[in-house]
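In the block that follows, a single chain appears as structure tokens, in the form predicted alone.
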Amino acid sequence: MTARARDERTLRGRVAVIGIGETEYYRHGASPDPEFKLALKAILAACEDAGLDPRDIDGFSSYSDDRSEASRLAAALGTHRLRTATMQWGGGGGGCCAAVANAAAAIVAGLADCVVVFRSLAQGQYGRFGQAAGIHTVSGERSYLMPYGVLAPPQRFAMRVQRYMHEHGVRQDAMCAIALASYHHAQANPRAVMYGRPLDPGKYDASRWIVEPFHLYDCCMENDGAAALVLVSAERASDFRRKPAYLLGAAFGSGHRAAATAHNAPLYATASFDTVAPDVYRMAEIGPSDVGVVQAYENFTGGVVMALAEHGFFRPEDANDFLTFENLIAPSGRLPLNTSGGNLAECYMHGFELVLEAVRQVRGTSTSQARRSDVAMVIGGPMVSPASNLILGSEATL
């Protein structure tokens, strides 16, 4: 491989987000629209935000087996042609950043010029994410868990978090601070499902246990809606309506035998970013101290604790000191977190609303703007495999 070819094996500064869009967010089962229509609405909103003719889209990227197929979307939107269609394999919400990376890679490789990344959910149409009902046969990991009553995601992930808390002395207060910060930011965001419904420590403590160590407010919501963004090459970014947010780095994957069944990974108490976090920093050519604001996927708050530590923002032993309400709120906390409300309080759009909020931070248009927002990180679903992350930056960071 030539030196030039090695230098070109990066996404850094080569692709930009030019438009973002979303539908109204609903409680699970409450959307008046079917899932496909929700996807179209979000994509059209992203095109309007960018000042882009939807017919110029030539690629689609999503994750977690989104049911709105690329060919059908292209036909409904009247695109001139379809050149790329990518689905991130496995990992559920851990793929929310990987889907952006796959779209960016397609543009850099010359496979497409204008790619939409999206996620849509209508749980009234297809059933609730958080329920295990209606399963008649099981295989793989579930066959080791469900016969023993481990049926739902909170049960599966609680064991990993409990182990992490035991090994590093993490207290419940650290997880409470994450929930409080998300709800605090949601009160400034009229789009948030929990807008007008604040959370305080007493309410958190009094909420029922779902499965220890998770209280009700440690767990993500279940929602209907859709979110989308539009990517083009960096050379074209200034041609559109909005301030672009440039992709500085992206990574996905997991460590050695991370998905060994059942709950038998060599590194058990992990958010699955032990190998992925160094990769994203290497591509972005920055370190943790350069990141001004983070959107971290909260399937459960304990996973956020683990993911932030694995991204180098603090040592696991320092989690209790770092993870305080004051440190996690915009504008001037040490690390403003989930500034639109996140999965806990804005919406559970399988994490993709977090990517849109990172774009807003770089643009300077968030409802809870961080003081340092030129570099914004998104951490996809923790404790799954493969997991993913990305870093966005302003033009000044290139």
Second form
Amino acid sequence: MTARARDERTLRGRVAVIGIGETEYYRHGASPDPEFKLALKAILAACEDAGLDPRDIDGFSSYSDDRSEASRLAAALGTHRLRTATMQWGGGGGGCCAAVANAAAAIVAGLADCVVVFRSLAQGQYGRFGQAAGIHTVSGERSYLMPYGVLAPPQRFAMRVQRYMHEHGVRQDAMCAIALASYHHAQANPRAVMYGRPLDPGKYDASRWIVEPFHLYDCCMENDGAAALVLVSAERASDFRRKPAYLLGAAFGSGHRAAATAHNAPLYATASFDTVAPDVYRMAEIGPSDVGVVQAYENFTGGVVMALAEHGFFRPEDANDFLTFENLIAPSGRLPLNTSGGNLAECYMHGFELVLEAVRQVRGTSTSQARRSDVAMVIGGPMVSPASNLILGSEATL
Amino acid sequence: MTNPTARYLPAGLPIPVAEPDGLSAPYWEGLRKGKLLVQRCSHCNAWQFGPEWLCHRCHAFDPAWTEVQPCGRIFSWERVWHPSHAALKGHGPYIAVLVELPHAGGIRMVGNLLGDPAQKVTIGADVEGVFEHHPESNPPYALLQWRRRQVSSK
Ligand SMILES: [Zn+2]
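Form predicted alone done; form predicted in complex with its partner chain now:
Every chain and every other molecule in the complex is listed next, the one we just looked at coming first.
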């Protein structure tokens, strides 16, 4: 690795993922374990994968208001000392990459040495994430939406996607291709909740509308489970048993007044990566053509269309040509996408399963390995603010 | 609406109220009186919706409230089929639109598009506001709905 100036403000090449772990993934409400136990299981699995004593963890990082508190985890795991506990603001999956960046920043800044990043979800225990019932009055942003039946995430985001499709001539087929690729990859992944349940264009077209332009298969699942990864400084990466995946770049945030209520963002038809995508490429010192495989958070397929375009993989006007089943599947598509099945078909772990899959791609252990996998990108939480992304690379890319 | 208690969506959805700090109170009070009030900064003339304590452009506090004509054009839309609330079970589909107000700085607001829920919706179509009153509700409130403007102003 090239020596970097101490004052160079970058995460590039400075931290590595040394272990990944997850629980079994369950359908919504089907976990036999409560949420905190799921978190512990995933973290211990990640430590086992790395060959790391869990007591050596000294930090935790999560997002989307994860309920498994860092101090409780530290006590349960018997960690020798807790040195960082970071929660990324924002709901949904917008923080799935930012949580990794926050952990990496803590390590690079000398605040901690070995940080676990995780997400755990037992929706049977705590209720569904997007559920909108049981409240009598609303105020603030929700008051301008909910009385009109714009209640849950599908309805909040369909309008944005509809505008994007109108502005750029994107057709339903482009969204269908994303769903088909996800389900295709899930058929090779025994961990996937939709393993053994393939999707074809006829089934997609015949599925019910949730909210136009989203069919059932354009929407992510609801699931239970937990996933975790372990980060250490790059200098220590070779001390562990697995091939490290290095963080090349990470960014998060959103553009000017992106969260202006209600639906008043100046740039409305966006996945919120107009400012975030250039940042990640700048830090990673690469461009879109260097990225071999992408895991893109699918709350809804329409958000993937927008997010991929904003990351420069195609111009919005070319979305229909680029987003075809053949282009999106491993090993040899132009841009293999969501190679574990992702939120649509592997498990909706608020996108954290996508980060683990990017690590597998760099390691070469995915069940749908891309031909070009030395540089793997994750895009988190399209259309929310803040959104986040990251790029991982093998040692050869440093 | 001709019938003062006609509603587009079934009863039982959350009732909109102002925040405890009163930020949006003028907006909701305005709707109950059949007026659309939105914020317009008296320092820099920027339009703003939803309300905020600060003008997003010039940072003057407490942007003034101004009445504007409830007319605009459809900026985006969606047809909702899946009920995300118990009150909507068995109802639907229904249409939600995002309407921009070109005469008020292009601010946008969400409402329902009245009429046939199966109708073709066109981005850019002219719409006019319809106040939907709920005096029987506890607390009472009014919504701003939209219908296609028959005579194009283009
Ligand atoms: Zn101002």
